[in-house]
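Next up: just one chain, as structure tokens, the form predicted on its own.
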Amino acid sequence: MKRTPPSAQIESGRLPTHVAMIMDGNGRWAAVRGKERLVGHRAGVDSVLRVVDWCREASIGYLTLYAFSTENWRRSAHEVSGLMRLMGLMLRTKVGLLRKRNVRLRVVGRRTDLSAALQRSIAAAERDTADGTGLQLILAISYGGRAEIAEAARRFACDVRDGKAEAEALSDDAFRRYLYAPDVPDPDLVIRTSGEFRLSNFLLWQCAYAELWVTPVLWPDFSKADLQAALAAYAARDRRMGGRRA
């Protein structure tokens, strides 16, 4: 895949407000090194921390990372339990670093799927970083786009039943209020590593007009130059959002 060369200067008005990333390739990264998949996931955590810093430097307002999908529960019990331990460890040990960097952490997804201990770690991390006024880091854990839309529809139906909403008044903006993070703007740019050209059930409602950028680079190898290339490609695109060019 031909990469867009990083731009030395990208006008701030051409930068995305919200970048979403599908962090793919940890398992393949480990496999080519003869290691088990969890070694790749551990290396992937280091990439997360680096990307957070690079997005802060670029003045990105929101960064959403696809950490664990509703479909990922189908993986081996060994890999799933290892991933859950890794996420819990990251939440417990990196909160201080996020606070120091003025980052607010939020988690979206089906929390009831998670262990009580991990739910407590999430709640504590969100509480401890709630005052962050810089980058908002949103982790999608046990997240599925279809599940989010279905849950939003159920909540809206309950409000209609209880007389709190009218079915005829439903609009795109009204429906957004039932999503996991209705205050977060839609992603402007979706980056996917490892070369796969699909959304994989990620932010299906929110990504209606997102720009897509795919790289063959595996997530643990994702570099600052790769991010700069994605931002440069985004800045060069003509985003008409369904409208006609003037």
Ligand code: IPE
Second form
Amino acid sequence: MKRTPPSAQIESGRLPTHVAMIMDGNGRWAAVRGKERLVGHRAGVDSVLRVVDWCREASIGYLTLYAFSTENWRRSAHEVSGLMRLMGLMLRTKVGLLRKRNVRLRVVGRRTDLSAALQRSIAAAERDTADGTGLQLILAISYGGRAEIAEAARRFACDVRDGKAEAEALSDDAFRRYLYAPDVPDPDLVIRTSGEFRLSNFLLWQCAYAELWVTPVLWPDFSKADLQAALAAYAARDRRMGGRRA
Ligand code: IPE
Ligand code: IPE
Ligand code: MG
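Alternative state: the form predicted together with the ligand, after the form predicted on its own:
Complete assembly follows, chain above in first position.
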């Protein structure tokens, strides 16, 4: 992999507007320390809060974090309930901090999968940060790209049935309006930690032209220098979007 030194000057015009992160490697981080997986997830939450600050400093507009996938329900009941507890705790205890930092928090995913208490914490955190005009932080919880597309198709079909939309008029842009957060621009850069080269059902529609960056670093160890390295690599990429070089 060609590495651009983090010290490379990043012109603001070459900064991604939207960075999406697949926060992977918490379990392995705990395993190398001889600890149970939830210890890694707890360290992962601290990493989230640091990354939010670094993205604000870097003037990133949108940060989407993949916190729990539709497939993660297959994990042990102990791990799933621990993760749910951690997410609820984070939403309840860090919302003041996010507000102070002018962050607007939103959640995408299949909310009805979540407990009523967690759904309430999400709604409260979204409401309490709704007037944030700085970084938009989007947490993907019980999120699956296929589920999002299937849900959008289902809602479109219902609109056609109810005479609110025309099947023949459906375009890419019209379909986008049925996704979870249609006003959020597509991710420019996807960062995956822990060295896996896959999307794992993350933002399948939105990542059509995203630049991908994979680092072997485990999520709890993800540092400011790692983020800067990813941003520098992004700045050096030639995004042709299917067109020809100028
Ligand atoms: C990422 O860490 C967090 C979630 C998927 C919830 P993992 O739990 O997947 O960690 P590894 O991949 O087992 O190391
Ligand atoms: C992707 O990580 C999901 C999240 C980071 C929330 P996984 O650990 O679940 O992905 P796989 O199983 O390695 O593809
Ligand atoms: Mg993993």
